[in-house]
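Presented as structure tokens, the chain that follows is alone, the form predicted on its own.
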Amino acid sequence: MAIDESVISSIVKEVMTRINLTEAPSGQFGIFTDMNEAIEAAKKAQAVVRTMSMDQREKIISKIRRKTIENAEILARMGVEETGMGNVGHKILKHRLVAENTPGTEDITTVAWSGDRGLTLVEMGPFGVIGSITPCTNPSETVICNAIGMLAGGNTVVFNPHPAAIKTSNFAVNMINEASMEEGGPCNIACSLVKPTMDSSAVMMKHKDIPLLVATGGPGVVTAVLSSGKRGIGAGAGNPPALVDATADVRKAAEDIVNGCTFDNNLPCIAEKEVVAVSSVCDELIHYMVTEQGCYLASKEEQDKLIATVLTPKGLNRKCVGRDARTLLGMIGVSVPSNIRCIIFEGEKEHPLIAEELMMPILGIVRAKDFDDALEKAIWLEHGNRHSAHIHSKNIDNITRYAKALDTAILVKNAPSYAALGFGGEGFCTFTIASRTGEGLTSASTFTKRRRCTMAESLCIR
């Protein structure tokens, strides 16, 4: 039975009011005022977790999944209310995706060699306490996704959430610990701070009991983690281009691109940020986007106003990130119908609204002479992040050339970008995509270290 809208709103308001940012929230598990205390608590919990069987870990993970689904709407509304970014309906879908598609203990496997000289095993073991920095764009989704994978590997985790999403992140941390205790596990399998800061992040990065750091966010935080002297997994920025060549199903490409670009108001790092279309299909693509997909074609004057509104001398205007198209147009004095969900325009690749990763449903379209020209433009626009890229084509040779040239962690062919996360496509879900450090889509096995155990001249029974 669907939950009444007014009931959900009142629950969210009550939760947001109850969680205080200056002192430890009453009744919240895993939330500390000091980073050193959080790490110590996670260390004690990890001593218990590492002795637990895979079945015991999986029971806790199953409870985390159930609680995530039960709280999906509350978490979605909390995220939108606290950060001002994103779309509640899409965030509900993202939480369900995390709950249902994040790998658990099944991702922890053993490799064995058996022969005349005995038996050798390679097993995945825990790092211990992992330090994780999470973003405000997908706050609770990243916390839950990381916690499931890290726990499956036998680790515990200390989060330093983005300051703009503390309440939402900490609600998720509390929920994770409740799930653990309800299944007979320890508290503090996930820990966080009442008020995370750059200083608390620095403490975490230098702490002797944190052997692995995982950063999901912008280039600055990833660089800091990779400069820490510790093993680091870095999920950084992207500016994913979507190329449309002359062989594409243009009508479907228009639908897929707009659906991917507008999902959660373009907050996912994998989302289409710009389009490169060969000239022979460019006008047709724009036609379908405007007439069938709810796109607003911005004039040159409106583009200039958008540039002045969404970009500042220091970068993106945070008040615009994750906002819907109607809100962005309203900021420049343009009123549009309720069916408008994306702002499009045609421009050169150097256009400020095309070259910059915006994380909002503004989609610049770059016209190319042919596929070679489109490929060159797409490579330039991706900026060497090696994160994500998308292509709409029926030409296998073009798809292959594009895949090799872009060399990204994610490549989606003839589908919306979110298909890469298992939403309408095959494969597992993750919200930490380590393009910069090469792990790609992270899962439980990513958060383990390999250990070899050899028994010479024994245990071979062939």
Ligand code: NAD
Given for the second form:
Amino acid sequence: MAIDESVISSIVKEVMTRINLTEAPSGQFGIFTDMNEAIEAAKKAQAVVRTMSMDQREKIISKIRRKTIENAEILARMGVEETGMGNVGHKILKHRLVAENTPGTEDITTVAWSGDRGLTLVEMGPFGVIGSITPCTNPSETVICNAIGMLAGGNTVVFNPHPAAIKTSNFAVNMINEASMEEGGPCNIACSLVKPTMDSSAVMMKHKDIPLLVATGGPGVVTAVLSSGKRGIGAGAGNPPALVDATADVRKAAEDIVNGCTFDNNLPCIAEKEVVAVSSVCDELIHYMVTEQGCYLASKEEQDKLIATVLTPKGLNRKCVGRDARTLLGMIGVSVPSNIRCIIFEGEKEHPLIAEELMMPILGIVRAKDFDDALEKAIWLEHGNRHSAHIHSKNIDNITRYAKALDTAILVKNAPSYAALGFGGEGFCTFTIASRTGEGLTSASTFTKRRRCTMAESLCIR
Ligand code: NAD
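Now the other one: the form predicted in complex with nicotinamide-adenine-dinucleotide, given that the block above is the form predicted on its own.
All chains and molecules follow, beginning with the one already shown.
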């Protein structure tokens, strides 16, 4: 007897629906063709997550961590291949960092007051389904980091990832759902689209079942989310200056700054994007950068060629973002040895390669006459993003003045910028730094709402 394939297909579909597995045309879990469907599926999954114990949530999170470590190299290679940006070795480290250092349910805490009039608790409750828009610079890192924190808070999440990194982002979404199901949780704790667009993001921003939006990206997306009329967490652009003052260990500063600047080809928003050095140490700093840290000192003519290559009338040339220094130099016809990892030059703060957030290992150095002048120039260069700033100094008064004046979500002292992500520094990891809306480094608790629960005149057992 011939088997009717359409009957089998409809039976499989029905079974999948009943056991809450939704397979997309791509064969990946949690990936939909329509934003409304994705939100509906995430809503159903959230109804299950809401009833889970914290232990159950944590079991799924542990599985996500394990799978992220197992797939770190695949995700890293996929990210570089798909976007053409970044460095595989560094991306592997970023995935390990996200797996090991993103806070889980331990971040969900309760405040209690007990006394003569009874007991009051303030607990962190879920928002429900969170809408998250993610960048192409750290695509799967951001998806995994957001998903861990949001799930720990009892939420599910629908992503509208950057179209240029959709394969990598959706691989991570599928992996997260596999982790959930393997630990007895529902499918669709994280959802995404086969083809995210501006239209699908607009649907998400207006949808009645999305109470919280999280945007990680440039100024356009943060402004869009903050104009949506919903609660928005905005993790926007930065242009972090690294100030080097007269008291710094200049040799170490050169090493730290170049390490931070070249990490993943300068893609992280926190990475050193330019240096402001006081005149008395500026030449020494450049000397160490060139002789010990693999920096290429670009001539005026080469700077002009770089400007013409990496910048276009519409902004950044996307073909240059996240490329390594040798590739960028190759684009202007300069061939350099394999140890070259950063392009440096001295220039005024208004120099286009200094004032712009380039996200490539091109590091302009601005000379300042003294600390006051350096401070003024660094403030100007940060452009009021209040995102990240770094300083190399042994003078506590200078560090304090810098920290107060720059007023950024992140300030790293005497270390590479990535120390702020818990990589060689204390503290947890995140890839969503809510600079613009003030939450700072986001974690599970950021994705919860505070709820007060009061019992009057009883349950105080003192
Ligand atoms: P991008 O702004 O081009 O894109 C980010 C996301 O927003 C993508 O999903 C994109 O499709 C979407 N998007 C862009 N404009 C939009 C709009 N008007 N409406 C709706 N969606 C929109 O950024 P990118 O190139 O992917 O990432 C680099 C930028 O993101 C840099 O400026 C960097 O500093 C910033 N960034 C910030 C953080 C942070 O934690 N603060 C983290 C990573 C990247």
